[in-house]
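Shown here is one chain on its own, the form predicted on its own, set out as structure tokens.
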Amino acid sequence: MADKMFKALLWAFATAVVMAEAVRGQLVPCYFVFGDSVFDNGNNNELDTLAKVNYSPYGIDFARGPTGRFSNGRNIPDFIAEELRISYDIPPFTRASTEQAHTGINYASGGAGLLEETSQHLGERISFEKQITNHRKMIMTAGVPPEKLKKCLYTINIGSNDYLNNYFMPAPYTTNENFSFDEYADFLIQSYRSYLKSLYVLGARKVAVFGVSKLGCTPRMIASHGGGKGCATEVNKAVEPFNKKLKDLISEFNRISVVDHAKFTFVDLFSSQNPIEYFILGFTVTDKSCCTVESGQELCAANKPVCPNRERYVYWDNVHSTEAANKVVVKAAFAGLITSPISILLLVL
């Protein structure tokens, strides 16, 4: 009861701050996005890859139709940009001009992972390391002042593919033969630490890092590892140590960067995924895709039927969430209901 009361008070406080900030307009001067398909807004469109969604029914609820977003409508960065009161589109890196490095760029790529080998069976993808390299080139070429970069928001969603398209996938991968769940999490976090340091050196001081969701509860993993009857327990157990270690990593960065007034926060997607919360929020279908996905596939079949009541579905295809689910995540992250140690709103203030 006390926990619920605290969250209610936190929500009220956050709402009051947002209303106050509305007078000031845009909350940050620039917004940079890194990650995988959950955050990708079109970078894979020009790549030779199976992880490409620039076709109908993707974007059925998006004003411009199919754009390369892995959803029926807006994705998480879109809603974050709205909460930041950014009035312009954050462009995908592959179509961004140098000047747009002053206001924000989305570097995320479907299939991307912490490990270079992850998702290699899908074809081309822009790994996290390469995304950071692209960011370095863009801000240096554009001459973005370091003081400005320190005021920008950076959001990262990476790691899911290192499980979906590596550890829990057979040939050409042998990762699960070489690592226990805990060892693999340590291995991934070692890379993550290095990449976060690189972003920090490049000026990142306001960073929101998204944890990995309950991958075992995606329609894809229910079918392949859950016997088609429920969440794949083994998959969720594998993800848990990664999230714990990632949260600890965020605490580590907050300790060592306090002198630079840097702020990092962890967004917990895993713990917030439970039947009761879904029910309260109006999601009645939590284990099936809204679009038509052919047997053995992950993405929506082109130009095939989709569910009419998309606001009640958590998943759009066999892995990616609906616009409705994306909106809920961002609202909760800005209110501080699923973040630690601070909300995204307080991160940017």
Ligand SMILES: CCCC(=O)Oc1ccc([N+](=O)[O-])cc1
Given for the second form:
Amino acid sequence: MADKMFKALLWAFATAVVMAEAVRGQLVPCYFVFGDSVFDNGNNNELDTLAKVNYSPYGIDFARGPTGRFSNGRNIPDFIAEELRISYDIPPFTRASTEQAHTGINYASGGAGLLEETSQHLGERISFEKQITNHRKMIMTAGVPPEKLKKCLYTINIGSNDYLNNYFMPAPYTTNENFSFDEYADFLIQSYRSYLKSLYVLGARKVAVFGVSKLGCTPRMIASHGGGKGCATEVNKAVEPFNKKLKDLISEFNRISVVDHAKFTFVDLFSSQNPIEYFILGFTVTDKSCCTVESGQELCAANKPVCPNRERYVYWDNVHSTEAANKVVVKAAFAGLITSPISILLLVL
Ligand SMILES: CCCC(=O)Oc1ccc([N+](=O)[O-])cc1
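Having seen the form predicted on its own, the form predicted together with this ligand:
Then the entire complex follows, led off by the chain already shown.
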């Protein structure tokens, strides 16, 4: 009850701030994006990989058609940029100019993970470590001043592939033979800590870290580990300790970096994924892809039929969400309904 009242107050406060801000311009001078396919906006188009989606029906609802976004329309960073009132496109790193390091770059890559080996069976990908190296080179070559870097927003979505395309995959991966769920989560969080430190050293002071969603409820994992119905409970159980430890890691960063006004927030994609919330939001198909996916695959088959009522589907293909679901996530993250300790709006103000 108290929790609900607090959230309602927070919502009212956030709405008031948004209205007050409405008369002003862009909320941050720059926006940097790191992560996997959920955030990729075209980096993988330039790589030798099976994880690329620059073909129809991807982008069927996007103004520029198939751009390499793993969705039918806008992805989460697109909606975040909109909330930030950024009027230009954040370019994918593989096509960004040095000058664009002053206003924002998207480094995310489909298949990327915290571990270098993750998704190796798919081909090339830009791991999280390599994304940070690319960011370092870009801001240094461009000479972006530290005073500006600390005002930028940084969003990160990484970790899903360390489960989907590593732990829950057979050969060449051996992680599930060597680690329990808890040990694997610890192992991943250890690398996450050092990568977050690197970003901090590079000037990041407003950071939103997205947790891993209920991967056991993706059509892909329902088919491979869930017996074809419900959710794959084992997969969700594996992801839970990772999210818990990631949330704790964010608290740790908030404690140690309080002196220089750094702010980190955790975006919980796991807890809000439940049938009642989906129903309230108008999502009626929560366990099937909207596009045609061939048996044993995860991405949409090229030029095959898609569902007409895309706003009712949570999943676009067998792992990635629809534009409609992406929009809901961003609205909730800006309002503080799925973030801890603060909303993305408060992070950037
Ligand atoms: C939440 C998923 C993050 C991600 O990068 O997922 C992918 C999973 C599979 C493929 N693929 O098979 O090509 C690509 C991305």
